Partner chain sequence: MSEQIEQAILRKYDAGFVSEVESDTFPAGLDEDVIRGISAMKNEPEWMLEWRLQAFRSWQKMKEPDWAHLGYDPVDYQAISYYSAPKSMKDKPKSLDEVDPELLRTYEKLGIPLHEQEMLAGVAVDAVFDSVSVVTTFREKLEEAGVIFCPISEAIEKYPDLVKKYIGSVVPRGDNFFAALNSAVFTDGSFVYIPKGVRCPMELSTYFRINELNTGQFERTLIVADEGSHVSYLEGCTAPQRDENQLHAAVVELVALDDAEIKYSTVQNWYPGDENGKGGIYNFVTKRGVCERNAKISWTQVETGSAITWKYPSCVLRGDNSVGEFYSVALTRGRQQADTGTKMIHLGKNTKSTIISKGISAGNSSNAYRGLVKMGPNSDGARNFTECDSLLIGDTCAAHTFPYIESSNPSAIVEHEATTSKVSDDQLFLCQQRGLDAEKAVSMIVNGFCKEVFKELPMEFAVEAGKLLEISLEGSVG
Amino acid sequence: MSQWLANVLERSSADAGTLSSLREASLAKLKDISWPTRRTEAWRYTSLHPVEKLSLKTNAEVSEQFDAPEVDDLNSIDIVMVNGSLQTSIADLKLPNGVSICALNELEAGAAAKLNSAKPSHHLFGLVNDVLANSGLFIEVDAGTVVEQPIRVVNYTLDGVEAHSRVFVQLGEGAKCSVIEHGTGSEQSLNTVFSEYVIGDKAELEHYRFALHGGQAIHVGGCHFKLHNESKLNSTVVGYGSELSRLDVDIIHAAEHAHAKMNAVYLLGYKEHFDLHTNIEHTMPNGTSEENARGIVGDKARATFNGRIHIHRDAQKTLAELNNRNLLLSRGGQINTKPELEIYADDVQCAHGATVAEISDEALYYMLSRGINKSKALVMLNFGFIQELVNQMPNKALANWLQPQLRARFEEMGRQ
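Kindly supply the structure of this chain on its own, in the form predicted on its own.
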C-alpha cells in the first residue's frame, strides 16, 4: 500500500451523518484493494508514482473570491467550488421551477441512498472520493421539466491542496437539462471529481466535462451515466494533459431504446500525461451508442485510451460504434490505444477502430508554400483534426468559447 493511500484510510471516517452507509461500504472495499502497479491492467500504462508519497493540505482556507469563466451568450446557472468546497451560496441561486439543488453534506437519508447508483465500485479513486468528499451537489430535475439555462459547476484547485468533490444529477421522466463540469488548476495539487447522472424515461441530458488541468496538477475523476427507457445522452469531454490526469466514463443502458453519444478530445503538451477509459454497457435491447475520441499528443507526452463496449446477451438489436483517432506531433510522444468489443448477443451491428498518425508532410508543405508560417500552419492543422467534434457540440456559445481556448493550447504545445 502506498503512503498516500494509508493516509487516506487514516483520514477517512464512516461517521458522516446520512453519508455514513456509503462511506462504510466504500471504506471496507478500499481497505481490501491493492495499490495499482504496472501489472494492474487498468493502470498498465500509467504510473502512480506522483501520488504515492504526496503530502498536501486538505483543509485549505480560501479568502479570495472566484468567479466562473466568462462565456458570451451562455446564460448559465453557475456554481463555483474552490479546493473542493462550495463557494457559491445555493440559497442565493435563482433556480427554475422543477429544479432543486442541495449540498452534499446536507442530504437527507433518501437522497443519500441514491449515490453510487450509476458509479461502479471498482474505481480506486472513486472509492477514495466516496470516503473523503465532504462537499458536492445533489441536483434533481422534476419529471417533464425543461431547463433552458445550463447548470455549470466550476472546480478550482489551488497550489498545495488536495481536494475531493462530488456531483449527482437525477432527471425525472421527460425532463431535459444541460450540465457543464469545468475543472482547472496547474499548480502542485491533487483533486478527484466524480459525477453521476441518472437519466429517467424519455429524459434528455446534454453534458460537458472540461478537465482543463495542466502543469503539476493531478486530476483523477469520472463521469457515470445510467440511461432508462428512451432516454438520450449527448456528452462532450475535453481533457488536457498534466503530470497525471485520468478520466473514467461509464455509460449503462439500463432499459430499452436508450441512445448515447459521446465525443472526446484530449490534448497533451511536452511530457504531459492523460488517460481516458470508457465503458459502455448495453444490458437491454434496441439501444444505440456512438463514441468518437480524438487525441493530439506532443513530444515525450503519453496518452492512453481504453474504450470498451459490452453487449449483454439480452441486448439484441443494439447499434454501437467506437472510433479513436490520434495525432502525434513528435515521434517522442506515445499513444496506447485499446478499443474493445465484447459481444454476447447475435443480432447486433457494432464496429470499432483506432488510428495513430503524424501530421502529413504534404499538408504542412502546402500551407508553408502559401506563405503561412510554420507555427500557425501547425495550429491550423491540429485544429482541423478536432474541428468536426467541436462543431458537433450542441451549445454553440460553448463551442465559440472553446475554439480560442484550444488554439491557445495548440500554440503553447508548439512552443514546448
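Just so it is clear, the structure is predicted and the values come from calculations on it, not from any experiment. Residue numbers count along the first chain shown, from 1. Heads up, when I say rigid core I mean the largest set of C-alphas that superpose within 1.5 Å between the two forms. What changes on going to the form predicted together with the partner chain:
Relative to the superposed core, Ala377 undergoes a C-alpha shift of no less than 2 Å between these two forms.
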The other form holds:
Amino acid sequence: MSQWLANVLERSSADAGTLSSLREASLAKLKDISWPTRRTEAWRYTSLHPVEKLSLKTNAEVSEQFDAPEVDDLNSIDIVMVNGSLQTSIADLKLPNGVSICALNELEAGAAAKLNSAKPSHHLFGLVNDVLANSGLFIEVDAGTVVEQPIRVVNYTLDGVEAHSRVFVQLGEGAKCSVIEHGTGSEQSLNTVFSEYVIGDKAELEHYRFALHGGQAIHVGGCHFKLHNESKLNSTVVGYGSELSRLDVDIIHAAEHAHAKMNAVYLLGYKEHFDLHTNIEHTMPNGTSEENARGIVGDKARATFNGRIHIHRDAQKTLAELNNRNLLLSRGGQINTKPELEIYADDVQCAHGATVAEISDEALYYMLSRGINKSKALVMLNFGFIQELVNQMPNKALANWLQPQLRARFEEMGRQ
Amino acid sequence: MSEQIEQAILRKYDAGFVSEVESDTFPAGLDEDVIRGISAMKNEPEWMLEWRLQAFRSWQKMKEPDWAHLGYDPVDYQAISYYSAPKSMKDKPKSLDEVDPELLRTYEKLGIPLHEQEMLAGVAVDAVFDSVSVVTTFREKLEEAGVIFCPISEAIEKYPDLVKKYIGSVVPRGDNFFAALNSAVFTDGSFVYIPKGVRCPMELSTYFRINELNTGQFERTLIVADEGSHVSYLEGCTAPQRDENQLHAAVVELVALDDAEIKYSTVQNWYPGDENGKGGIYNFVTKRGVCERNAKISWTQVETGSAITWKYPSCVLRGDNSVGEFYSVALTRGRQQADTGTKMIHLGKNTKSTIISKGISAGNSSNAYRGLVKMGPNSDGARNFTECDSLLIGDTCAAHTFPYIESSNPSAIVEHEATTSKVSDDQLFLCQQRGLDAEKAVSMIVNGFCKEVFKELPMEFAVEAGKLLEISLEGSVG
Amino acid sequence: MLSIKNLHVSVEDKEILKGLNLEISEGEVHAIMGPNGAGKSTLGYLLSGREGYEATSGNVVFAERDLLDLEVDERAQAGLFLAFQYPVEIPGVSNMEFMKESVNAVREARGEEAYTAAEFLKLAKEACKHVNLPLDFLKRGVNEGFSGGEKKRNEIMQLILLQPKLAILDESDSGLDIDALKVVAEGVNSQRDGKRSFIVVTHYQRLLDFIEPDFVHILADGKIVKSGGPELAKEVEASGYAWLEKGEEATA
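Switch from the form predicted on its own to the form predicted together with the partner chain and give that structure.
Below is the whole assembly, all chains and molecules, this chain first.
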C-alpha cells in the first residue's frame, strides 16, 4: 500500500452521520486494494507517482468570493464549490418547481443510501472520494419536470489544497434537465469529483463535464450514468490534462430502449497528461450507444483513451458504436488508445474504430488551392477536427463560450 | 432458424486417434536434472545446456501471465513429462526405410505421406512426433540450393555458429513465462536457413504431432532468411483425443535480414477437447519475427483447435521500409477459448503493417483478438491498417476485441476498425431458398467471411483450411 | 495571361500529358473537351500545383510569372482558381470561416486590405444567394453533407468571392440536372467581364450551350489534337469522340 493511501485511510472518519455506512463499506474495500502499478491494466499508461509525492492542506479556509465563469446567454443556476466546500447558499437559490437540491452533509438516510447506485466500486479514487468527500450536492428532479435552465456546478481547487466532492442527480420519470460540471485549477492541488446520474424512465439528461485542469492541478474523477427504460443521455466531456488528469465514465443501460450519446474532446499541450476511460455496459436489450472521442496532442503531452463496450448476454438487439480519433502534432507527444469490445450476445451490431493520423492531404490541398497558406490551413484543419464535436453540443451558448477558449489553447500549443 | 444454428455442436475431430508406438518417456516433473537429461538425449554442447539452465532459472522466478481473457485450471508443471520419443527413433534411422512403419502410418492417416514420391509436389516436410523429428523430406534437393532445413537438434550439432547467433535473438530466453519454459525444455522443431539471394525452391513445412499421454510438447523453430532471400513455411498440428489437458508451449523465431521475405503459415488443429470442455491442448505459443531493411514477414494462421489458445505472432519492424502482415482466422466452438492476435512494433522509417483478423465463435466458446500496434519515436511515415471482424454463431458464445495502439510519431498513421456480426436469418433464408441446407449455408457464409485470410495461404493449403473449417462447423447447425 | 508550352506531366511515373500547348489571353473562354482518360483533369491539377502531378518538361507562364515555381497557395494568390469536380468535405471548418480566410489571403497578396467580418458576411450572403444556396450553408462545415449539385454551386460561390484572373472549371457540369446546370452557368457568366479568363473542362457539349466559349480544344491522349471555334463542340456532340481514333490512324 502506498503511503498516500495509508494516509487517506487514517484521515477518513467513519463517523459521518448518514454517510457512515457508505464510508465503512468503501474503507473496507480500500484496505484490500493493491496500489496500481504499470502492470495494473486500468493504470497502464498513467502513473500515480504525482499523487504520492504531494503534501497538501486538506482543510483549507476560503476567504475570497469566487464566481462561476461568465457565459453569455447561458442563464444557468450556478452552484460554486471552492476547495471542496459549498460557497453558494443553496437556500438562497431560486429553484424551479420540481427541483430540489440538498448538500451532501445534510442528506437524509434514504437519500444517502442512493449514493453509489450508478458508480461501480472498482474505481480506486471513487473509493477514496467515498471515504473523504464531506461536501457535494444531491439534486432531484421530480417526475415530469422539465427544467429549462441548466444547472451548473463549478469546482475550484486552489493552490496547495486537496479537495473531494461529489454530485448525485436523480431524474424522475419523464423529467428533463441539463447539468454542467465545470472543474478547474492549475496550481499544485488534488481534486476528486465523482458524479452519478440516475435517469428515470423516459427521462432525458443533457450533460457536460469540463475537466479544465492544467499545470500541476491533479484531477481524478468520474461520471457514472444509469439509464432506465427509454431514457436518453447526451453527454459532452472536455479535458485539458494536467500533471495527472484522469476521468472514468460509466454508462449503464439498466433497462431497455435507452439511448446514450457521448462526445469527448481532449486538447493537450506542454507536458500535460489526460487519461479518459469510458465504459458502456449494455445489460438489457434494444439499447443504443454512440460515442465519439477526439483528441489533439502537441508538445510533450500524453493522451490515453480506453473505451470499452460491454454487451451482456441479455442485451440482444443492441446497437453500439465507438470512434476514437487522434492527431499527434509533435515528436515528443504520445497517444495511447484502446477501444475494447466485449460481446456476449449475437444479435447485436457493434463496431469501434480508432485512428492516430495526420490531416488528410486532400483537405489540405483544397485549402491551399484557395490561397490559404499551409500553416494557417493546418491550424484550421486540426482545430476543425475537434470543433466538429463542439458544434454538436446541444447548448449553443456553451459551445460559443468554449470554442474560442479551445482555439486559443490550440494556437498556443507547441508542435515540435 | 437461429435455433437451428444454436443446436448442440456435434464434434468431429478426425485427428483424434492414438498411435501404438512404444516410447521412452521421462517421468513427470521438472528440475535441472530433467533439463540436463534432455540436453544429453540430444547430445548438445555445453553452451546449449547452459543456455537452457539460465532460461530455467529465470522461469522459476516468473509468474504465469493472467492478463488474457482465458479461464483454465492452473497447470501443474510438475505433473508433465518433458521428453518422450518413440523407442524406434533412438538409433536415428538413416532413411525412411528404417523408420517405424507405425510412425509413417500415423502421418499417412493425417494426410501427410512422408514418401517423397507420394507427397505434394513442391513441399518439403519435417515431421515432429512428440519430442523428436521423425524425418525431414527433400533434404538433398534443398541442399542443392544451399537451403538448410533440418530438425533444430541436428542444427545445434551441425551448424552451431548459426544457431548460437540467432537463437534467442528474437525471443530472448526470459521473454515471458512460456517462452522461458520452452527455452529450458525445448525438444525438437525445425531450423531453416536460406542463403543470400536464394528463393527457396519449395514450400517448407513442419508437421507437429503430440501422441504420448501426459506429455508436453515444446518445439522451437528458427528461420533465418539471409539478405534478399525468400521462403514460405507452413506448420500443421494435431493431437489425439484424450480426456486430459496437454500442454504445448512453442517458440518460433523468424529473422528476415535486409530485403528478405518470410511467409509463415499455420494451420493449427490441436485437439480442442470435447463439448463439455474435457481434455484438449493448452496452446501457449510465442512467435515473433524481426525485419531488417526492406524485409517482409507475413504471418497467416488458421486456428481451429486447442482448448486454450494464447498466441500473438508478432513483427518487430526494425529496418526502414520493412513490412509486417498478420492474417488470422480463429474459430472456437464447444468450450474452446482463444486469446490471439499480434504485435506490430514499428521502429524503422516508412514501415508498414496490415492486420486482418477474423474471429468466429460458436457454442459456448470465447474468442478474443488482442493486438498491439506501436509506433516508435523514429517511425517517420509508418503506416498500420487493422481490421478485426467477429462473427457470432448462437447466443451462448462470446467475442472480444482488445486492440492497443501506442503512437509516439506525428507522421505515423494508425487505423483500426472492428465490427461484429452474426450469421443473419436473412442470409440463411436466402441460401436455403436457393436450395442449400442450413449447414452448407453457414459454412459458405463463414468461408466468405474468411476469404481475405484464406487467399494469403499457400495454394496447397488454402483448400485444406477451407475444409477444416467445414469439418469444424459440422453440426454447429441443426 | 496563360501560356503553356510543350507541357509533359507524369503521375506516378506514368506520362499523362504529352506535349500540350495552349495560349489564353485576357477575357477569353477556352473549352477543353475530350474522351475519358485524355488528361483533362490532370491539366487542372497540374496548373493548381497538386502534389503528385509532376511537370517533367515544358513551361507554364501565368500573369508573367513562372507558374511551376509557385506553391499551391501562391498560385491561388496570383489569381488562379480551380473549381473541383469532386470538392472534398471538411467537417468542423465552417464554410464562412474558410472562405473568409481564403478571400483575405488572396486580397492581402494583391496588396488589398482584408475584409472585416461584417464586410465579408455581407459579400458572402450575396454570393450565396447568387448561386441559389440557402444562407445556412455558410455556417455548415465546408461541403459537409452537401449534395453533388450543392458542392458545385459552392465552388462557383467561391469563384465569385475570390475574383480570380483565370478560373478553371473541372467538369463543373457532371452530375447536375438542367436547373442546377443553369445556376452554375449563370454564376460563371456573371463573372465574364472581358478581363477574366476561363478554361472550361468538360466531356459533354451540354455546358457549352450555356457558357459560350471563344475557343474549343480537343484533348486526346495527352495532347491537343484539334482546336477551333464553338462549332467544334457541336461536331463532337454530333459525332462523339470515335473519329479521334480514325484520325490517328489516318495520320499514322
